[in-house]
Each structure stands twice: as C-alpha cells, then as structure tokens.
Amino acid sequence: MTSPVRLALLGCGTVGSEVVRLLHEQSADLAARIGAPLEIAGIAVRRVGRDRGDLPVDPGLFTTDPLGLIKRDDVDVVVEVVGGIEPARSWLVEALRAGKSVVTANKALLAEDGAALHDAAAEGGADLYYEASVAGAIPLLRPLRESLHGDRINRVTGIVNGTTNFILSAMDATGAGFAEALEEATELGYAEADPTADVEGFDAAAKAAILASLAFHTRVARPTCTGRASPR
C-alpha cells in the first residue's frame, strides 16, 4: 500500500477550516490523483479549546506548538494559512530547511522576502508552492513559472484587487463617495472588517510584486511593511 502524504496545517481560520473540509470532502479524489491517500498530522493554532463547529477533524490534531509540529519526522508537506510576515517567516524557513515543501497563499511575505523562503527551498531541496497568492483560483503564476519561463514578457497587466475594482466601479456607475462604496463592499463580504491592504494599495503591491519577479525573472520585493499573525 502507498505511504500517506502527511500533512502539517498551519491556522485554521476561515481559510484553513475549509481546507480541512476540502481535504476532507475530495479525499478520495485527491489519493487518486497524487497517488497516495492525504492525510492531516497536525493543525497548528493559537487556541485548542476554541469551538469549530462541525469540522470533520480529530480533536487531538491540535496544538498550540507549531514548531514541534513542523520538525516531525511523520510531515512531509507544510500548508500554510495564518498569514503576516513572523512568525510565518520563520516557521516556513525551518520546514523548506529541513527538506519539507510548503504551500502558502500569503502574499504579503511572499512579496517581502520571497528570497528567503526560495533560499530555503533550494537549500532543503524542497517545494515552495503559492499559486493562491495572486488572482485565488485562478491559474496564473503556474503558466508564468512553466508554460511561458522560456518566452519574453514585456509587461504584465490586470486588476489585482477587487476590492478596490468593486468600489471604483460603484463610484463610476452610481455616483456614491468613496465611503459609501467601501460601506457596500464591506457589506457585500468584498472587503476586510479592515480594508487597509486593500484600499492603501498594500495587497495590490504584493501581488505586483510576485508576478514581476516571475514575469521577469528577478526578485521583486515590497517595501517592508510590518505583519505579525498567530494561528488562529
């Protein structure tokens, strides 16, 4: 039988339960397509006790120590949903390190010090994914990292934000200020409870910035920003 692919979660906010319950849900699917069974050996987050719901997991995966469960031996991919730049940062570096891949959608490190997570990567001969950094599901940095490395891009173009998108297109359309735009947005689930990255450009800029440095075949950073997160 096919050894499982253990894998380790780090939060299990909004976007971390969901993957629990798409890994949960397409289980079946996924073992036929990689070939072996995907199973969850930890999640990582800052309260065990919290309520969850109906999430389809063991309660005992839990654990408020996500260093601990980054070096065990039984992990073999890292999935990364907390968010900010430490200590997200440091605990991605131990596992490419150590010869873990990672899959993370956090753009904001990404944009920031990208370098050291691919220095990791290389160092530890490990994976670095992040195709949900930029545009969600739609596939865009893959093409750019295969399907196009060897053609010459001049310019990359496109709307980034829509949040951002959303609202100057309500102010086109209808007339509303800025506020009342962003109250909508906000009502309508396109904006944060806080909008800052979205409205002052900081999520646009990461999402620039990754697709630069893979268009162009350089690294690209955001000017340093500050971002602190836990696993929630």
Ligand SMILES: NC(=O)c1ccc[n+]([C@@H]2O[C@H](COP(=O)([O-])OP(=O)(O)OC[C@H]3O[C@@H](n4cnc5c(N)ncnc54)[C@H](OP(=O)(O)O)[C@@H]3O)[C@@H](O)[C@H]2O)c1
The other form holds:
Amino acid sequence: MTSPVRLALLGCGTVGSEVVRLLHEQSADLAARIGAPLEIAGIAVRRVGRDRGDLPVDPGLFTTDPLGLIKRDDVDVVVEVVGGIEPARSWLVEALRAGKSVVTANKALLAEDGAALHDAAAEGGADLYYEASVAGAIPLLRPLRESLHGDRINRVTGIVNGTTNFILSAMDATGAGFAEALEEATELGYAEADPTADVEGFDAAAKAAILASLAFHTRVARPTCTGRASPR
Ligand SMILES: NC(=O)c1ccc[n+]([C@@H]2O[C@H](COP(=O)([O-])OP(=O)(O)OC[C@H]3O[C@@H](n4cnc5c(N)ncnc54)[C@H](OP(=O)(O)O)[C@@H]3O)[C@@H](O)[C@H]2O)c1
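Same protein, different condition: the form predicted on its own was shown, now please give the form predicted in complex with the ligand.
Shown next: the complete complex, the earlier chain at its head.
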C-alpha cells in the first residue's frame, strides 16, 4: 500500500469545512487519481469547541497550534484557508522553507506579499499553489502559469467579483438602488455580513494583482491606499 499524503489544514470555516467534506466524500476517487490516499493529519482553528455541525471528521484532529501542526514530521502538504496577512504569512513561509508544499486560497496575502511566499518556496524547493484564490471554478491561474507561459499576453479582462457583479446586474435589470441590491445579495448569501472587501473593490484589486503578476511575468502588489498598484 502506498504511503498516504498527509495534509495539515489551517482553517475550517466556509471554505475549510467544504475541503473536509470533499476529502471525505471523494476519498476513493482522489486516492485513485493521486496514487495514494489523502489524509488529514490535523486541523488548526481558532476555537476548537466551535459547533461544526455534521462535519465528517474526527474531533480529535482539531488544534489551536498551527505552527506545531505544520512542523510535524507526518505532515507533507499544508492547506491554508484561514485568510488575512498575519499570521498566515508566517505559517506559510515556515512551511515552504521546510520543504512542505502549500495550497492556499488567500488572495489578500498573495496580492499583498506573494513575493514572500514565492521566495520561501524557492528556498525550500516546495510547490506553491493558489488556483482557488481567483475565479476558483474557472481554470485560469494554471493556464496562465503553465500553458500560456511562453505567450505574450496583452490584456486580461473579466468580472472577478461575484458580489458586485450580482449587485450591478440587479441594479441594471430592476432599477433597484445600491443599498437595496446589496441587501438582496446579503439575503441570498452572495455578500458576506461585512461586504467591505467586495463593495470597496479590495477583493477585485487583490485578484487583479494576482492575475497581472502571472500574465505579465512581474510582481504586482495590490493597490496602495493612493489607488496606485506598486510593482514589487
Ligand atoms: N468564502 C469564500 O467564498 C471564498 C472564496 C475564495 C477564496 N476564499 C478565501 O479562503 C480563505 C478562507 O475564507 P473563509 O470564508 O473560509 O473564512 P472563514 O469562514 O472566516 O474561516 C476562517 C477559518 O480560519 C480559522 N482561524 C481564524 N483565525 C485563526 C487563527 N489565528 N489561528 C487558527 N485558525 C484561525 C477559523 O477558526 P474557527 O473556525 O475556530 O473560527 C476558521 O475556521 C480566505 O483567504 C478567503 O479570501 C474564500
């Protein structure tokens, strides 16, 4: 029997709990495709005692010590779905430098300081994947990184923020005002309780920085408060 690939999952909120569910529901299929079973070695969260409903996972896997989990010898890959800049950056730099590959959905961190992660990955000889950080359901980042790597890209266009897309479409279609459309987006679960990142454009800016970095082979950090993107 091939040894399992052991995952440290950092975060078990909206995204992390679905990662757990999919790993559980699709374990046989994933093992067949990967050639080894995928196992969760531990899950770092803020509140171990939080009610996580019917999540199909051993409660004994939860910990509040992400660094301790990352450093364990039986952890091969680190999956980060916590979000924010710190402490996520320190955890991922630690993992990558130690040669543990990282999968992250953290667009804010990639846009703010993707360079720190790429440098740590190069130092540790580890892989850094972040397909889910921009348009997760669309094969976009990997084709930019790999298939189109030798091509010259002149322009990248698209709608990258689903919440504002919903709000603008609703305003256009029904004549609703912004506040009304935002309320509807919140009721339907498209907008988060605090919609600042979406409606102020921070989410779209982070995604644009990640896309521009890949498409134009440079390092673009998210816009500063002056609204100007800064090359890194
Ligand atoms: N939500 C989406 O639709 C979506 C889509 C694409 C990408 N993303 C990205 O995915 C990431 C996660 O988003 P989310 O919506 O799943 O967030 P979330 O629901 O707020 O979950 C965050 C998780 O991180 C844990 N956490 C927070 N601070 C921590 C700390 N200091 N130490 C250990 N654990 C900590 C929380 O623990 P507790 O459970 O104990 O509170 C929770 O499990 C973000 O980078 C986000 O930008 C999200």
